[in-house]
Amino acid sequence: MFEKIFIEKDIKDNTYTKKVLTHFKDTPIQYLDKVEDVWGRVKKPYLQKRTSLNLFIGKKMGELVKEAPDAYGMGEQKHYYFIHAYNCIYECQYCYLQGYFNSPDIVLFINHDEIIQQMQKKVDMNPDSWFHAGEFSDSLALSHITDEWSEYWDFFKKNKQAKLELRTKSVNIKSIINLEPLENVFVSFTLAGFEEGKKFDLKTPSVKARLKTIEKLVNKGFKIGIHFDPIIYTESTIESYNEIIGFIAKLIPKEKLGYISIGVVRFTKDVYREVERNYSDSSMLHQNFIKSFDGKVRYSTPMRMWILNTVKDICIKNNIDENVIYLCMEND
C-alpha cells in the first residue's frame, strides 16, 4: 500500500507505532524530527495517491480536540471533532481533502492518550459533549493497523453522558466488532443511492457492502448513525433515496438508530477548483451551482431546501422519527 514510511524519532518505540509496522514489514522506513518537515512541504497532486502513497507516523501537537461548527451534529450539546489522522485511502469525487492539504499522503497520529486528556477537560466542563472522529480521515478504513479504538471505548465507558461518533464509509470493522456496544457510541455510515455511490464514491466499499456491515453491527448491538451527505442531485435522486431509505428503515431498529443527517454537496472555491482539475468529466460538475453568500459553491437556497426537505419527508414516510433527523451544516 505504501512506498515508504516516515516516523518521528521520538515515537519509534511507541506501542502504536510498533502495531502499525507489523503490517508493513518490508516497507522502507525513514526517521525524521517532525512530520511537517517532509509532509506537505512540496505540493503533491491529489491523484498521485493512485500510484504513489507514503505513510507518516507522528504526534499531533497543539489543539487536538476542536469545537465543531454550527449544525455539525445532532442536538444542542457541544460538538467537537478530534484529530487522529490526516487523509483517506478512498477517492470520493467531492472530497474536500483534495483542496485542503498539499499532499494526499496518509498521516497517523499516535498520541491518543493526549487526545483523551483533552477530551476529559471538555467533558469536565460539559458532561454531555459529543466527540466526532473522521473529520480529516475515515475513522475505520485503517483502524485494523492502528487498533486504537479500545482506548477510546474505555473513556466513554467512564463518561456515560459524553458521546462518540465514528464517521466512515468503510466496511473494516475488525477493530470494533468485538468491543462491547455502548449506548453512547455511534458508528455512522455515509450513504448515497446505489447508482450515486458507484458514480461518485470512488474506491470505497459499495453501498450494498456498507448496508451489510450495518446489519452486522446492529446484530451485535451497536448504535448506528446515517449521513445522507453530500446529496448530489441527478434525475434519479428521489427514486434512489426512496430505495435506500426503505432499506435503512427495515434494517435498523428504531432503538438502534441514533440519527440521520441530511446535507447537500458543497465546496469551498479552492476545493471546487481541485475537483474541476481532478474530475473534469464528472457529471457532478454539470450542476446548477452558485457562489453562495459565504463564498461556498453549492445549490441555490430554494434548490437546497427542496432537496433536503424532500429526502427528510421520505424518511418520515418510512416511519423514521422526525426527532432523529437533522440538516447538516444548514443554519436556521
Second form
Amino acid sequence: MFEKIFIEKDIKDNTYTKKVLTHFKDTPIQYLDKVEDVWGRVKKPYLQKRTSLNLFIGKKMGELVKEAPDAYGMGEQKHYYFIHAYNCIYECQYCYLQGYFNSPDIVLFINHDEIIQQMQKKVDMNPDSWFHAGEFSDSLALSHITDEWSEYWDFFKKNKQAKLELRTKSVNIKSIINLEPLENVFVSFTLAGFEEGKKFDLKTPSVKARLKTIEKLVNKGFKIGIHFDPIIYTESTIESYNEIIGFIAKLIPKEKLGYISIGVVRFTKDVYREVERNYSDSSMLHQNFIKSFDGKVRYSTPMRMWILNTVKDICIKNNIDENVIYLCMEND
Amino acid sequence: MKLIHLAHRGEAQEFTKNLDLVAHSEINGLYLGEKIAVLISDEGIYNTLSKISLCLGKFKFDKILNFGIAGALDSKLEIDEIYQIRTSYSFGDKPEFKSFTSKTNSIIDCISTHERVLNLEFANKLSSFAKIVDRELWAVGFAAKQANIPFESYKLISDYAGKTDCFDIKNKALSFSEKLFSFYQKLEDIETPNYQYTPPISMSFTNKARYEKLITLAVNKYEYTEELILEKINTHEIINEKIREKAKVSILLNRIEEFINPINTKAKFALDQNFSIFTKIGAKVNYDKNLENKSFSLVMEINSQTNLDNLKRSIDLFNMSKHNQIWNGSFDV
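Next up, can you give the form predicted in complex with its partner chain of this protein, since the form predicted alone came first?
First the chain shown before, then all remaining chains and molecules of the complex.
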C-alpha cells in the first residue's frame, strides 16, 4: 500500500505509531526529525498517489482545532474541524486536496491527546460546539490502522452537549462499530447518485456499499449525517437523486438522521487547474463552468440555485424534515 | 526537431558518430541534423540550463530527450539498466520546491544535485525524494517547461550513489554510450492521434473552430459520437431548411450549445422572455451571458415622445420579482 514510511524520531515509540506499524511489517521505514523536512518540500504530482504513495507519521504542532469556515455545518453553534491526518487514499475527481497540498502522501498525526485537550478548551467556552473530522482526510478510511476513535468517544461521552461529526465515504467501520452509539456523535456519509459515484468518486467504495454501511450503523443505533455535496450536473442528475434520496428516506429513521447538506460542485482556481491536469478527459470538466464572484469556478447562479432547490424539494417530497436540510451556499 | 541532451562527451560519442550531424559553428557542443540535434552541455545544472536555453532560443525544438548515466538511491534498481524518469526534483542546500514531470508510465523519479554525492548520509537524504540521482535533469525539465515543450529522460544506472568513490567514467564511457544509443534507436515515437471534426454545413474558419470546440465538449461530456450528437439535435432538419447558409450555421452552433448546457439555455430563455417587454419596444437588454451577475442594463435610442412613453410603461410593467425568481433557480426545466 505504501512505498515507504517516514516516522518522526521523537514518536517512534508512541503507542499509535507502533499500532500503525503492525499493519506494514515489510514496508521500508525512514526516520526524520520533522514530517515537514520531506513532506511538501518538493512539488510531488498528485496522481503519483496511484503508484508511489508514502506514509508519514508525526506530531501536529500549533493549532490542532480550527474554526470552520462559513456554510460549514448547520445551526447557530460554533463549528470547528480538527486535524488528525492529511490526504486521502481515495481519488475523487473533484477533491480539493489535489490543489491544496504539495504532496499526495498521507500524514497521520498521533497526538490525539493534545487535540482533545484543545477541544476541551473550546467546549469550556462554548459547550454545544461541533467538531468535524475529515476536513483534510477521510475520517474512517484508515481508521482500522490508526484506531483513535475510542479516545474521542470518551471525550464526547463526558461532554454531552458537544457534537462530533466523522465525515467519510468509507465502509471501514471496524474501529467504531463496537463503540457505544452516542447521541452527540454523527457518522456522516458523502453520497451521490449511483452512476455519478462510479464516474467521479474513483477508488472509493460504491454508493451501494456506502448505503449498506449506513444500514449497519443505523441498526446499531448510530446517528447519521448525509452530504449531497458536491452535486455534479449530468443528464440524469435528477433521476439519480430521486433514487438515492428515496433509499435514504427509507433507510434512516427520522430520529437517526441528524442532517442533510446539499451543495453544488465548485473549485478554487488552483484546484480547477489541477483537476484539468489530472482528469482532463473527465466528463465533469466539459460543462459551462464560470469564474464566480469569489474567484471560484462553478456553475452559473440560476443553475446552481436550480440544482440546490430541486434536490431540496426531492428530500421534502420524501418526507425528510425540512429543518434537517441545509444548503451549502457560501454567501451566494 | 528533437533535441537530444547528454552531459558528457563520452556518453554522447555514439550519438554524434552514428547520427548524421554537423557541429554548430557558434554553440560549442551542439550538433545539428535535419530532424534531430544533439547537445553536450557539460556536467551540472547551470551548464545544462544555460546551454539548453541558448539552443531553445536559437532553434525551434518540439521535444527534449535526455540520456545519461546516473546513480541509484534504491538498492532495488539494477546497475547497467536503463530507466525512464517520471518526475525530476532538485537538491542544492535544500530541496528545490519546483519539480518537472514528463508523460510516462514509469514510476521512477530522479533528483538532480548541485554537488556529486560522495557519502551515504547525503544519499540517504536524497532517497526521501527519488530513486535516482543525477546532475542535470532538473535543468532539462526547467528549460522544457519554459519553452512549453515536453521532455523525456532515460537514465543508465552506473553505480549506487554514496557507496562508490568517484569511479572512472572515462574507461566506461564507450560502453555507456553504446547502451544509451542502442536504447535510443529502439525508442518508438508514439504520436497522439489528432481527431478532427468536420461540420455538416460549410462555415467560416472562426465558426469551424467554434464547431470543433463545441463538438469536442459534447463528445467528452456525453461520450457520444459526433454523428449521434448531430442526429440528436436534428441536424438534417437545419440542413433542409430554406434559409441562408449563415443562418443555418448559427442555428447549428446554438443547438449544440443548448445540448451541452440545457439548464443555462432554459434560464436564458426565461430571462429573455421576461425582458421581451423591453425588446418589443426596441430597447436592448444587456446582461451577463455567463449568468453570474444578476444586474442588467437597458439601452434605447429615444427620438420621440412615443419612445419615451413606451419605455416608461415597460419599466412600470417589468416583472422584477420574476427576474429574481429566475436567478433563484425557479424556471421550468
